[in-house]
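Quick heads-up: it's one chain on its own, the form predicted on its own, in structure tokens.
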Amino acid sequence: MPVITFANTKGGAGKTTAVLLLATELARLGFRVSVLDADPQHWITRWHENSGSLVGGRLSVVPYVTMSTIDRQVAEEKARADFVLVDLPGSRSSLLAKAVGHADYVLIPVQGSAMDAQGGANVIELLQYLEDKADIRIRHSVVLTRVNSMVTTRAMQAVKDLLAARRVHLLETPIIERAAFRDIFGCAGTLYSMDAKRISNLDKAQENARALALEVLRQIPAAVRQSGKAPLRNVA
């Protein structure tokens, strides 16, 4: 089943919100997830923790993945999931190439900013280089993410044109700067258990994180069909 590893060398990028994010909802759409938790701040282990029985027990998430555990744990889950989400620390390091080597597609997140576009460049040097020296060509995908849904700016319009001109594809959805995915990882539940009372515009959230995973099932469409869990006429 396909491994879809998550990358930006530098930290902040959103990118265990987007792992999460994607990893409950295929886990709604009835898929079965398992998430390599390989970030050393350990999120999506403590979220699963407190809220893992909240996706009808899809979703499974192995923690402490190292460079020495990495490939045993990615064939593991391979074996028992529909999906294998791979989490990365934002940082370069050999555990980075490791991960990247097992993808089937890559997603990038990237926030507005400078340092985040040049973290992403990081990871499509790899893939460049792997494709290039070693004729392993990964799919992949830059996501926006903390996208403010009114302004555009300058920063993320430059982010924009960058991934233009060097022709990466880039994700129709951005992640939009919600109070619900800041904070999902602090409420012990998903999107769907938060209280709409308490947090604003949260089916605004939920559309969003809907919206990202039927497109990345739409990149990857051989996984749906060999799955049979989602029909396609339901990603398209």
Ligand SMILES: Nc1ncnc2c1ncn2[C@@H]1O[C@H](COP(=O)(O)OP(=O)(O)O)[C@@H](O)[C@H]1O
Given for the second form:
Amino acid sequence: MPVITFANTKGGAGKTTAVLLLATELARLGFRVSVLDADPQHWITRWHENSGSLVGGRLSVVPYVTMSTIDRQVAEEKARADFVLVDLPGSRSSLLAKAVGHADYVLIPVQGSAMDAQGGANVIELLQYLEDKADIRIRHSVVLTRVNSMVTTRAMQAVKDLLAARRVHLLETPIIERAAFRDIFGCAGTLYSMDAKRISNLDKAQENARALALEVLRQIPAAVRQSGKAPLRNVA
Ligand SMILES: Nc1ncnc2c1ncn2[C@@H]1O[C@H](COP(=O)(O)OP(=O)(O)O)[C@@H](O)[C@H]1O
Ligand SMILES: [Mg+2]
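Given the form predicted on its own, state the structure of the form predicted together with the named molecule.
Every chain and every other molecule in the complex is listed next, the one we just looked at coming first.
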């Protein structure tokens, strides 16, 4: 089943947060999701260990993914999950090239700053290289992260203009800067088990994560068909 690799050669772009949000939303929609945690900080592995069984046990995490293990791990997880999500370190590495090579779809989280756009551009260059040299075309989109809910900053507009000029697909749904997204790694559980009284705009965070998952599903409709089942709604 499809592999979605999250890549940006800059740390702090919002990769791990995007992986967690998409993984939990897809699992809530009824899909079996497996996350390959190749981020040396192991945020997702730790969060998953603290959280216990979540979303009907449909979310699993494979810790310690390395150059020598990734091929086998991807093959195993593809065989048993509807979606395999790969979280990568924030650096240019051979692991990144391998994980991108395995991907059916690459999501490139980019923060609305010029420096971050460069980390995203490195990934786009790699995808272009694969297309030019090996005729391998991998569908990919940029997702803007940590977007201020109130204003379109000039830096953000500059990133959008740059992507449009290079004809890079941009997801309509940005990941907004939200306390819930920041705090989720410190909590056990999902956006749906957090305390709405303590976390501002939790409902908006839930809406945002859900819109992101639905848009990603529209980007890979074949994936939904292959999984052989319609997504369920409102699964706890
Ligand atoms: N949408 C968001 N809202 C609030 N905080 C965020 C958001 N996305 C990322 N962060 C915070 O920014 C930091 C870097 O994000 P992270 O997802 O770990 O990036 P990466 O995996 O690319 O290094 C973390 O402290 C994370 O909690
Ligand atoms: Mg990370």
